[in-house]
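The chain below stands alone and is given as structure tokens, in the form predicted alone.
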Amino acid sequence: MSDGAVMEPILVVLLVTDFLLLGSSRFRTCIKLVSVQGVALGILPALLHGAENSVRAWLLAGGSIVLKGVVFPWLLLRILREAQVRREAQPFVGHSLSILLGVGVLIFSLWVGSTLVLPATAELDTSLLVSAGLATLLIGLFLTISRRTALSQVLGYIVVENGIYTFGVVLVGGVPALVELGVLMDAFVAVFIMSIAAYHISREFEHINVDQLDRLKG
């Protein structure tokens, strides 16, 4: 099987999980989708840069799969059990409208990807990957600002980081492994801190709706 044939399912998984996240209200389902997205993205370094530096590529792939596919979902599922919530009940933007906006974001991202001059990577056309990465980044930002609960906003941050990660893997082939793994560790620390914050919000106020925190004045 060629690299291009392997890359196509990864693109499909990335975009499908983006739209399922936009349309889903159940937290457990969203956490599983983020996990699947993380595992799919973890394969990219080995696919795109394995021939150039197999050790570096597999280090980055392994670190990404462990953090995005295992550690992050475990942290979020633990918060979900403690917070005793099951779904995003009343988002600022409804799920149907969110999907329609996601289609617009994808069209915009495809246009941006078609206008960029990108380096050839392993003789693959990386413009679609860049477009998917941009769409994922923007959808993650949208999830962060359009949802009420702290847990949803943590999920949105992870999706944003997945989009940035896609850009980095595609466009930056010469970065040392320590730098790339350092970026993953930064993401881990950020998610860890936000998870702790969401946990304490649920413990202190018996909810994780961030829009209700303005009632704490005085």
Partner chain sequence: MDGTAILPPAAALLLAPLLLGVINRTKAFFAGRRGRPLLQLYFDLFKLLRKGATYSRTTTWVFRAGPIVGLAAVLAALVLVPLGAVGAPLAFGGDLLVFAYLLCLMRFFTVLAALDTGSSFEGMGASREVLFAALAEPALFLGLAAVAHQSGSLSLSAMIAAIDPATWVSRGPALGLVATALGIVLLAENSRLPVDDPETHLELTMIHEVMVLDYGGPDLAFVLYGAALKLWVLAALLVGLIVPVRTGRPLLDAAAGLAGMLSAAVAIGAVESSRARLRLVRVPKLLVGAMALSALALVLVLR
The other form holds:
Amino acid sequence: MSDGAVMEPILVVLLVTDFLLLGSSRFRTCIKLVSVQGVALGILPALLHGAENSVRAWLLAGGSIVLKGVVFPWLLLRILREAQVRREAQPFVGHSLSILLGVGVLIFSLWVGSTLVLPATAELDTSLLVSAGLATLLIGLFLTISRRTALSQVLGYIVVENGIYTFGVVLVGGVPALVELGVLMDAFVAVFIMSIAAYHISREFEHINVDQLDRLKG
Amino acid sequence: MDGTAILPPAAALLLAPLLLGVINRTKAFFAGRRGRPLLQLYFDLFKLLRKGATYSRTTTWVFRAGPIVGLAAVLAALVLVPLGAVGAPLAFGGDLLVFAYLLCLMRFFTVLAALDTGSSFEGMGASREVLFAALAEPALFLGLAAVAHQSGSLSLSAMIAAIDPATWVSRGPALGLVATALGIVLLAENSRLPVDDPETHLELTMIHEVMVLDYGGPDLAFVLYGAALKLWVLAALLVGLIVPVRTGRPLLDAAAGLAGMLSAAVAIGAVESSRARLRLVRVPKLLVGAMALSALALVLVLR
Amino acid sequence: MAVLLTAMGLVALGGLAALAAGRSSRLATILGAGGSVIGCGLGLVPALSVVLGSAPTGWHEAWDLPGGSFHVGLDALSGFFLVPTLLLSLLAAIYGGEYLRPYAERKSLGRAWFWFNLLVVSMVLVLIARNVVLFLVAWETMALSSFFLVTFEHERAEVREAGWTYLVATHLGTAFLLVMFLLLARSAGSFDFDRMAAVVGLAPALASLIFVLALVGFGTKAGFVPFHVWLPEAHPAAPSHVSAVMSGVMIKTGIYGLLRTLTFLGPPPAWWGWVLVTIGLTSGIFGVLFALAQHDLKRLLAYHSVENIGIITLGLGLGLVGVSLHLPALAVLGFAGGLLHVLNHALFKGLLFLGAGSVLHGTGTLDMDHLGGLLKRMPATGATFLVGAAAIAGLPPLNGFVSEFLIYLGAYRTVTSHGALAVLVPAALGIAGLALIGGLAAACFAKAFGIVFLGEPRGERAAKAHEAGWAMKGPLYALAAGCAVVGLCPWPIVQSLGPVLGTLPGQSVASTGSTLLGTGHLLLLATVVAGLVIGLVGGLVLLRGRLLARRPVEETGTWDCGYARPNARMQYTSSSFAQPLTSLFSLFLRTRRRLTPPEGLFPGRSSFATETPDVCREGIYRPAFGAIERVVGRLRVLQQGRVQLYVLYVVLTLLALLIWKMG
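Coords for the form predicted in complex with its partner chain, given the form predicted alone:
Next comes the full complex, and the chain you just saw is listed first.
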């Protein structure tokens, strides 16, 4: 199977989960979507570069699948149980509009992907990878900005990380494994800390809406 | 144009009501009931055609024109829609636009006829119908654009004939996205679950059923038959896309197409049995989502 | 050319005579309307003949103005815009004769007819002027005469406000045009259009600057978002036959001006096309959304003009993209669709505004929430309005479908080809945008026709409505027939666009011909399908007739789901019909709601009202003009109200100038 044939379905999963995230308000669904996204991305480098340096690629894949497919969802579902909220009630930007903006982001990323020249390592057609990565990154940022609850922001952060990870796939030949692992570690620590923070916000204020944090300042 | 081109419209004319029978039987199966006879809609149609009519004093000729223009539009659309690899009697570059706008014409007159009764129920249905239709339109047009790009043609028959198993191998994800989007459009345009519940007649949750509340006799027969045909044409597009049987033997292809249509009906029945109706405010999200999927598919094929 | 000028002379003469007729409103109407009708009818002959392929003609006369000369010309592009202008003016004049009659006791109709005829003459002059000074004079005359027509009912405060908005907007637009023409004239060394067209190798930066200036200047007249703010104010305020002319053809002079300027600028860069596509999509979606939120029928129609200008601009933008990226099919189809939509919009928007005028004439109100059931009381107006509504919604077999079909076809052909992203993205956006606009426009006109003409009357006035007379019904029939003719035999009309397209940048008659020929075949087949629909409708009517022939057909009340006492106020209103859409797009629309809910066990009076003011007006112009007013207000110290002081200012300025010139 050619690289393109493997890559395309996974990137489609990536982008479709992006859109679904933009459109769903239920946290449980969102958490599941993010973990699906993480797992799909985890498989990607292993399939693409499996033949070349298998150990490293498989290690990376395994690490990220375990982290994003198991650990993160577990952490987040725990907050969910604690916080007793089920859905993002009133995002700053409505869901339909969010999806439309997502399409706009996608077109923008497509344009960037087609013009940006990256030091492509393999004979891989990277333009879609770059576009999908950028779109995921921007959509993740958008999720962080447009939602009220801390949980959504953690989710947005993971999506951003997934976007960066997709970028990383393009450059995987050129980036040492240590850096990759470092990024993963970083994400892990961040999510861990943010979950704890969200947990405490929820215990302290009995909700996890971040937009009321401004009342804390003197 | 050869003799086989008569197959798609003929099959639609004869079998469209059967599709609804299959859907109902599927739903009955899931609910553990025996369900209505498969041919129930045919019986209903014959019964209605032999009845008289009752019109509201409020209504004008627009109310009477509604079912007729609607049925005429969808009948005209039949000549453009292929059944699997079997081409339609009339195919030309851009017929997909004519097709989409004929459905639009049908809807426009159904909505006007609903408003003509002066009843707020019908007004409510009309208002929802136009909203959902307006949102479904970009999804349909973009999805068709993706398929058109893939096949290099702007005619429904040629577009669908160009999709074979090899296309699915090379362009699977994009075609899958288009199929999903078209599936959502199909459910929304035909007022099926999860957009609208075709079973509830007097709930306030409905769209299409409530608009035709005041019809009886031959008019209702036209409305029901028109709705069945509309379901058929949209399902035919979807089946043409996801059942890539292209043997080159028209009869075999047509048989595959028909089998596909029946499975589509079963699938719709299964979807209807497994999903609850969405709250009305959530339907736009679904349709915008369908549009996003179409756009994504277009991006994938254009790249 | 001589025929056209004579015809315009007749129109002008009619106007002057009407003014002279003074008090006798009947005589003024006969003279004014008669002059317009005869003049426009006569003018149609040369206009049509040049569109159909006869050689362009011109007329040159020296003129005692710096840079000015009375240079007029008639080529295919002018002719193409002249045809709807003259046709709609003619019909509007007939219509206006009856429409204005109720005003005769309070108003001087002579003046109204004078301004109307002047508007017609100036529009024609704008379209045929070949000299900058003549063009601008005609342009300003057009603005002023329409201003006086808009303020026809100047005793109403909102009409005065609308008039001022219009006057300010149009002059701001003209300011941009002035700069643009000066730049053009400087590089051409002449104020003559012919010399400007002859200039080759304009510096790209200068050409782009001129393009942007033209976009703002002409866009203000055409109603591009966000320069459209005057449009939904002025069009409803004017008498309906004037609204029809303004909305149907006057705003198209903006499109004409833009196209004419493009012919001076040489090969367009791709981004001009992108800008036009963006403006087209923005105007289209913005226009139709705001139209949906309105409940004044004429305001709704005015917003639809913004939408249709958007569709035209989208077509032209795709055409420009096609020209600059060398895609002849896209260029031809985009331009052809856009231009044909100019004609179509004149037909159906003229029809709809005249229909709205008949509604106002017959009921005295345009508030849709107080209308209803008019189809029974005004059958002719209702039926023709339905034709216009279906046409503007782009439904086959009417004319709106044909032009949208062409634009879609151009975009789809581009998408099927393997082009660059630079053209694929606009094409795909065009498809999605047109689909959304089409769906929303259908929704909006289902609302407009359904609420106004169907159901039961929602108020006293609607219940007592009366049909208009023949002079008002005739033009409606004519325009409805026009919509049907263009819809049913689009092919000859599209073919006749060949010479017009030949005048546009990057197009030659030969190359456009072959593309149009290929399209003609498709249009023919599309028409066959449309014909099939008509045939089937006929067949089904007969079938139902036979089925019901020997069976009981009863009349009864509408099924009310068991509720015993429905009344007409309980029907869905225009606001409730549009509510799901307006709440979905509330982020853009910012609809204001005023709700006094019923309270307590025995609720008293309660009320609910919505209003959707223009977002651009509220968000951009009001604050901007407020700021200007504050700044300029400081200059008030100069204003002391003494004549001596003003003379002093003049003297000081003169002295300063003198010293500056000497030194």
